[in-house]
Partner chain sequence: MIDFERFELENGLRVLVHQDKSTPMVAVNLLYNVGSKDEDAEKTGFAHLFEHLMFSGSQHIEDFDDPVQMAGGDSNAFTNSDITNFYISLPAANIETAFWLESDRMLGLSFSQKGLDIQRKVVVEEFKETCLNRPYGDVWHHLADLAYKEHPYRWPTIGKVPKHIEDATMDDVKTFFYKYYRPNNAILVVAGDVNVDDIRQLSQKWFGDIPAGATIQRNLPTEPPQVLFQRRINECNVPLDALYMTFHIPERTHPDYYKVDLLSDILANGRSSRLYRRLLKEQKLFTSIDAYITGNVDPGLLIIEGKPTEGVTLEQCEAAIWEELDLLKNEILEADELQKIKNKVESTLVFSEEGILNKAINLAFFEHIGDAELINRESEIYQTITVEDIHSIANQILTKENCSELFYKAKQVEVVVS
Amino acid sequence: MLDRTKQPPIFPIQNLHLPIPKKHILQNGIPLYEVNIGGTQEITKIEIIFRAGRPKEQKPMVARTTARMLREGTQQFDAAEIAEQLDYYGSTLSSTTNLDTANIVLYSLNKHLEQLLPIVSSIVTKPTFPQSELDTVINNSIQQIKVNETKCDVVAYRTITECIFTPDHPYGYNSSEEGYEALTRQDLINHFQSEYHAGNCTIIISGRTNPTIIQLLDQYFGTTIPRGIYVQPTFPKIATTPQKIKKIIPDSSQTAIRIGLRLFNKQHPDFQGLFVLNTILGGYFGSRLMVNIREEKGYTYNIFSGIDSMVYDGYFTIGTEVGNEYVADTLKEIYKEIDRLRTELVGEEELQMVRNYLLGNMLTMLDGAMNVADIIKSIVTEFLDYSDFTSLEKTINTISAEQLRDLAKQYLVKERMFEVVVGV
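How about the structure of this chain only, in the form predicted together with its partner chain?
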């Protein structure tokens, strides 16, 4: 007779192995990482990364707008030709920024790469930033801001990051209508000329690569992107006093809550421990915030906590949207859960579940060349080492309940947290 009350035996996840990519150095010194771990499809993803994000800006929004404008016209091709060719060969190209870097990503079938690379090369070396295209991009971005400013969750997110890092800091300021209107074509040209060089550049290729493709990359990027030297950015000092902020958007049917504080980047010795601690609090479906505030009280559809790390800094946030009548009680319960982590030891079964969940997650991150490429990207751009992957596995396996409690005591300090509430 089948016993349905018992979970079938489960097996521990062991020997997570990060495939080390083959590293090539292109003629101009750009490091090229090649991730090829088999796979059935003749496809590749090429990611060209420039350290040309906000820390390098002379003016707000220059980094993002420069990246967005790369595809809008070059010395060889106008925007329409670029779009036509990229579409004709069935590729997908994105050109975006995160806070620290500009990332130009091409997804393509291998058989079309030879036709596509000249265009991508032109985009990252010879953009012309046509004024009329710039007008369109700025206009559309301003419209997007107008839509976003009516969303409680977006306003709350913008407010808390600005609180934590201050409006004058590259990681703290928010895009604005005035900022976009102040941008000139010359600002983009200056930013491009000073930051899109080989010293700021890394390329990662993943999928079913081969020596011919590597040669093509050297031809199209190793000889065209000018040499340069990476300069470490400097940041303004941050001095803040934690505060509670309430913003009103009339007629909202829900209220957005964000609570957070500044942390540090991934090189900090406590980062990995805090990563595990955060998972327990609000980092997965079985987390304490989710179980308490969604699954036991039904106040929200979603609640999370997260640690965001940039190259030079980091922060912790809790976020949710709740029914307007539940705001006070939700805040009370969030602080209660933080307090529990600071005063009580995490039980053995819960800790084992979090360990297993996170190891399973790491296994998923290793599934497929394009996923592995994302790990490599994080390691390379955040100045980490391959061994950090192994040490994260070790931290997940061995961190004790006492260590987690001590981390909570040290870092999850209510008195240091900003609290933002946006709703009616």
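None of these values were measured; they are calculated from a predicted model. Positions refer to the first chain, counted from 1. What we label the rigid core is the largest C-alpha set whose atoms superpose within 1.5 Å from one form to the other. Compared with the form predicted on its own:
Rather than the form predicted together with its partner chain that you just supplied, could I have the structure of the form predicted on its own?
Below you will find a single chain and nothing else.
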């Protein structure tokens, strides 16, 4: 009999195993990664990834707008037909972007893939970018910018990233009304023809896959997406001086705070250690910033710190929204917590709690083929190795309090940080 009056034993999380996907090469050279680790449902997720983000732009905003317009009509199907077919077969198709890639994601029952893949193939090979739809996208985007300019947190985010990377950098510029108004249909066509090719493409499938699906993918993408060569992007040099910036948005009930500095991508040898350090500072609900500024002081409902890593660069930020009367005190406490990490050793109990939290998250990431596929996507698109997953587990388990303090001394330097305050 199970005795529910006693807490079950807690076992340490050890030896996390990342399933290695099976790699196929399509006829045009596209690498296809297959994640099939069991499961009973005949469902497959197909993600088509193009390295066609901001670093490949010839004009601001063209990468995001091109990806957004892909499903608005092709040479074979108009937008209504695409939507109707997706709905009829009970599937989901999305086109999303981040700073580095454009991603087309399909969820479908396996039995319907033969009907749906021709549509998806048409979307990624023969979009027409209808002018009427482009006008709508541009107008909606401009309206969204106007709305966002009234939000303290959005303005603070846009300001801190522009400060860190500069407005001339693909990771630093902000979308603008003028930029959208300058976009033309030909800009989208040029970007598509230049960047949506096999050399920039990766496909990841997960779920209840089988050889027939691989053959279908080769048929509809391995013979239709043109060949090409991946070209490493170039970036302008970044020369910035840390500064404090105050922006006024009248009648704001709260003030947004962002503090940050440039770091690096996940390939850097110190990234994993900083990942643990950031978790202690502000990376989870029990972090030091949350305990101090939310729970003890009551200045805010939420405060966080994070390391945003892109393919070619990265940055560290701290962010929160506080009552207007608490801005000075909040800034004081943020820098106090940073200084504690630079001068004091993290206690063993706190460090063990963070280890358990991070390892639990890693265990969750391994739950099911589609979650594993997300790990594989990160590894492949960010030029990492499968061993980096095991290396992260080892870092979490073994990093010492002394190493964390040394990392804080080296990187969490107040004099190198930008400080942005947006409110009344």
